[in-house]
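Next up: just one chain, as structure tokens, the form predicted on its own.
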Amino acid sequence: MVEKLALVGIGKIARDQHLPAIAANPDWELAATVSRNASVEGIENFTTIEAMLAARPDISTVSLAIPPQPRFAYAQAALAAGKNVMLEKPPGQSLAEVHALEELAREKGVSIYATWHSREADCVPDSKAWLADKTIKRLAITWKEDVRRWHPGQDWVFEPGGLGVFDPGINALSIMTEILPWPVHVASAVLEFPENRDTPIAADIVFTNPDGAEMTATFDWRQEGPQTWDIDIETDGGRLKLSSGGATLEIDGQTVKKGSDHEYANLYKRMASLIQSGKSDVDLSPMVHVSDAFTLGKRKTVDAFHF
């Protein structure tokens, strides 16, 4: 059967990412989109979810492609209505907001989906495998990128609920959740926040585990030039290295597998299997991280910031 969806937000993650993995995927037919400022030719489009929601009951499922800070209240929205909800990460602004929309999920008997595309990367699958059994000593997380080339003049990611750069660097967190054979917790933090901005640009982090490795991620959303998204792990078997966001795997220096971008179209196929089979999946291991380094973190002004 195929599922009408609408489709909110229609910026840059919508054109880039949302609307060809949805076009691709048979399960599913765009039936409308809702923004503002922006639309899809051919597609219906509406500037409110309230509207949408009343003039097309015929759409089962909303995938909301917009802002944190928005999101609880559209989400709240299509779920009261009985559509199943597909989140764009991080899946809000708050642990609270989420778990108050799984509920309403639960009671209306509905799906939803709080979606963690950087765990759809390539050679995620067989760093998750290869580290299974092994003992791990050092693992070291390094994500830098160009706030400036990701979100030009996207004020809302340094507003309270935009995460600053834990907007990038929670990809990094949903890969380590999905790959570690056991669970991890946050022990300090260093938080870099702008003298004019509300969050942070730059973050490290030291985590506590089970094997007593020694474990570190920094995060940073001033690097130009080449962009770093890599993930190093030195264990008792060898030393596997995850690069590209995930779609790189190189083991004892040597690259043993190079990924193609499947992410999103996994994504959406992930939620039409959830649809078929009355399920929901709502990991927020990644966001638990988040909210401990802000919890635990030692604040530190820096530079001001300007796009």
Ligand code: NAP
Given for the second form:
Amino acid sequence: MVEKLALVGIGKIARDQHLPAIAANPDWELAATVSRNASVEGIENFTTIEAMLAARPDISTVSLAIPPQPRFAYAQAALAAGKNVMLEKPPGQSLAEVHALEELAREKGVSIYATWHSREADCVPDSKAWLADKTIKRLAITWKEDVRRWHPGQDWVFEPGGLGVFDPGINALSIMTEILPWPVHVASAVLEFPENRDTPIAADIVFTNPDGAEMTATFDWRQEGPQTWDIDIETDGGRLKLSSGGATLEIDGQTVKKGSDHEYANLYKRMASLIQSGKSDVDLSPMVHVSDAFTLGKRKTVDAFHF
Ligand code: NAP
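Next block, the form predicted in complex with the ligand, ref. the form predicted on its own:
Following is the full complex, with the preceding chain placed first.
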């Protein structure tokens, strides 16, 4: 059955990824959009979710591609109206918000999917399989990108609830929590806040883990020139390097796989199968690490940041 979908927030990620992924998947029909200032040619647009929910009972599913701060109210309205809901990452601005949404979805008997697009990167399953029988000695995440390039003018990332550099950093944490054979937790963190902003522009994290391995993550949003989205892991059975955000896999210095981009295609495929089987998928482990880094992090004030 073709599911009718409303896409909310026609902005950067909606145009870059959601619209092409929906158009390419025969299980989905883009039936409406909700956006205050934008629309998609030929598709009915509403400026509020309430208006869409009242006018379009035929729509089964709402996909939220808005920033995390307004997301809860939109998701709550959609779930309360009996719609399945798909959440962009991070799934909310706090853990409690997402617990509440999960509970509401359960009460209403609908599916909720907290998506982690980076987990769909091509080499993530290969890395998980390769690591399964190894002892980890060292893990280093290096996620350094240029916020001006990827979030031009998006002040919400520096406002409370916008997560700052954890907006991309949580993608690395979503991969880490997927590929490691056991759970880890944050031991300490240093967060660098620009003097004029409410969220960090850089972060260094240390993790505690069962193998006693040295495990760190370095996130920085001030990286100009080449961008780095790498996870390096040394084990008793060799060295793994996941680069390009999970798209390229090296083992012992040899490239063994260079994948292509199916991340959002996979997310919409999975959402369709969750609805068909009446299930939900809400894994908050990447968000727990972010929350713990804010709780445990030592605050350092750095130079003001202006777009
Ligand atoms: P964006 O372009 O700044 O925002 C998307 C749209 O949301 C805006 O065009 C705006 O549309 C609507 N919006 C903004 N603030 C709102 C508010 N306060 N209330 C209601 N609607 C609001 O952001 P984005 O880059 O697409 O990111 C959206 C989400 O996708 C974030 O959670 C982000 O982490 C995730 N994501 C982004 C990227 C990326 O490359 N940018 C990649 C992967 C995931 P209207 O003004 O028309 O309502």
